[in-house]
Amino acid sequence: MNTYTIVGGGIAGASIGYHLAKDGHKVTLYDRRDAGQATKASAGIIAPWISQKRNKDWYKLVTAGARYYPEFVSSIEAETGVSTGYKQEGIISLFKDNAVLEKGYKRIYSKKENAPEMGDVYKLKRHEVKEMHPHLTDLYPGVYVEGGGQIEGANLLKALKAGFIHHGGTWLDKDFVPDHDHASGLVIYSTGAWAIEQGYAPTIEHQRSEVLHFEVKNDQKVKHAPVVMALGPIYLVELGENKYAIGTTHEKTESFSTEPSVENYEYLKDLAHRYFPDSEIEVIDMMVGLKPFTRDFMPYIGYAGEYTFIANGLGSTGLTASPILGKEIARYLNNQTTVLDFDDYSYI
């Protein structure tokens, strides 16, 4: 058995300390619950192979995530009675026509060799789009495809404590103040945005993400939706029956403020109208998220000094890696084989 201690909360930090308490270790977790934690306002979607990013080594990070992920929930939900909120409804990428269409669902569909979970993958006409989903725009063609799931952030981080509590780990809502609190063994930091606090390499950055949260005033009544990957950077999903997530923007910034802008609310109401032409829109709420991000966008995993590690920079895929991720690493630091191979994401 080794001693670890995890600064930082969030599904990073939680899931490291869920898979580390697991394996038998004793592991103390410190988490001072910072507004704006990046974990709660994600969408949770869970289908890597509709990303655009050439990126070899992300691209293996989050398609293992996606693989593990049923295993995972199934394990922790049993573990905790906690529900994570983890569905597969699929997911539908539209496209602004079937010219875009065809070039699209060739690039999809080309993962499904070296990632079966991916299901069927099949196009769709602009009229099967709105079959599979009443409530959306008949605009564009899509193509579906069947393995795309979604994940409620908030509840998995409900899950994961709770699982790592029931495993023997430790869970502090404080502050880590390395001066005050004498931490034995391993320290890993795994602090999201809030990471320029500790001053370790690499730089971390954060963006402000914003979602709009609204419900459909619509006499049909819809749940069970697909995620939408909507044109651009916009994503729809489901959070109920005729509620609906809708975003993201992203704002690089050194502020820590959540408080939502006026500017991205009247461009996410629009859009959701834009999408759900044929319905009264009614909004519920703004989520505002800091998302932390290293250079190139790519996560970096690695020690800091010998009993300094260092977990961060997953920015938009955190909920997707995360679950793989905590599992790895725990076998990493234990020298046990691992399915990643971390110099790919310790790149200082």
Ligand SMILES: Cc1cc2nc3c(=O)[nH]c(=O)nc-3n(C[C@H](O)[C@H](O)[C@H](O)COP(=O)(O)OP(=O)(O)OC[C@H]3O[C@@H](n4cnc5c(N)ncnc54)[C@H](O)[C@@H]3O)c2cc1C
Contents of the next structure:
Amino acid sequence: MNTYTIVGGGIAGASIGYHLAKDGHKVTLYDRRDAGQATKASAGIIAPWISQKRNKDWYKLVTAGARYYPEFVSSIEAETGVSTGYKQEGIISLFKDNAVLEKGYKRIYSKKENAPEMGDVYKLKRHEVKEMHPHLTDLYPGVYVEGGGQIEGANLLKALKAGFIHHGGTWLDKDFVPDHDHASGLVIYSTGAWAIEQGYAPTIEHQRSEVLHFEVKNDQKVKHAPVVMALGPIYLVELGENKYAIGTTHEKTESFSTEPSVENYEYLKDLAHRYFPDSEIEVIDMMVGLKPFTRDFMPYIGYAGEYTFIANGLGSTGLTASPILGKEIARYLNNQTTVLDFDDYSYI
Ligand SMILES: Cc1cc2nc3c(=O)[nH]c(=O)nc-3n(C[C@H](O)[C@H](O)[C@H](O)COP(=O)(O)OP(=O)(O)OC[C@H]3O[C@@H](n4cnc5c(N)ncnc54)[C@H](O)[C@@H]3O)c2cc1C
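Moving from the form predicted on its own to the form predicted together with this ligand:
Let's see the whole complex now, leading with the same chain.
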């Protein structure tokens, strides 16, 4: 049994803590619960095969992440009795027209060979998109991927915290101050956007992202709708009967403010009207999260000193990547074989 201190209880720290505690180690986790925590603001889309990003190490991580989700979620829900909100209703990727759709379909379908968890992948005509997602506009054709999933970040954190404590971990809702708090064993920093306070390489920058939560006023009741990757970087996720979130804005900033911006509110509300043209939109809330990035948009997982380990820079796919990372980091620290090669993620 080893002793670990984890600083940061977002999805990264909580996943690592959970897997280490489950392996029988003595783990203490500090979480300051900063406003802007990325995990709580996240849309929770688990569908890495749709992305056009080409980096192979990133792709290996996020596809392993998506593959691990169903098993991981059913095990932690059974252990803790906490529902994570995980569902696999599939994902529709929309395209501007049929010519672009053909290219998109080829790109997405080609990934199926090495990712059978994608399930069925097929094209949807405009009216078929509407049949599958009745509130949505019928302006665009799409590609449907059956294995696309969605998780509720805040609920997953609740389950991880309960599982961590169940396995003997100590969770402290407080700031970790190195000169004041005695850290035992290896210290794992998963402090997201706030890593700048520790000053370890690589530099972690952050993007401020906003998501609008709203209800559609429409006689047709829709529940269990697939996730929608709309045009550009826009997505729509269903959050309960006739409730959705639309996002997201990206703004690189040094500010840690989490005040919603009026401009982004209007922008996202406008988009909600565009994608749900037949419904009245009633805004529920605006969520603001600070997404941690490295300069190269790659996660950094590795040592920063003899007793210091970093897991950060998870960017836009941290919810997808973190559970498998937690499992694999625990195996790595236990000197067990891992599926991921950590040299690929500790590039400094
Ligand atoms: C709007 C939005 C949408 C997203 N959508 C998706 C998506 O669809 N799919 C997907 O896979 N990913 C998505 N992401 C990305 C994902 O949410 C992040 O990559 C992930 O949550 C990062 O987790 P983290 O644990 O590194 O950081 P965070 O969740 O930000 O957690 C860091 C924690 O560290 C704590 N902390 C910092 N310093 C200290 C200290 N000194 N002492 C104690 N605690 C400290 C903070 O309080 C915080 O709780 C989205 C993110 C945002 C913002």
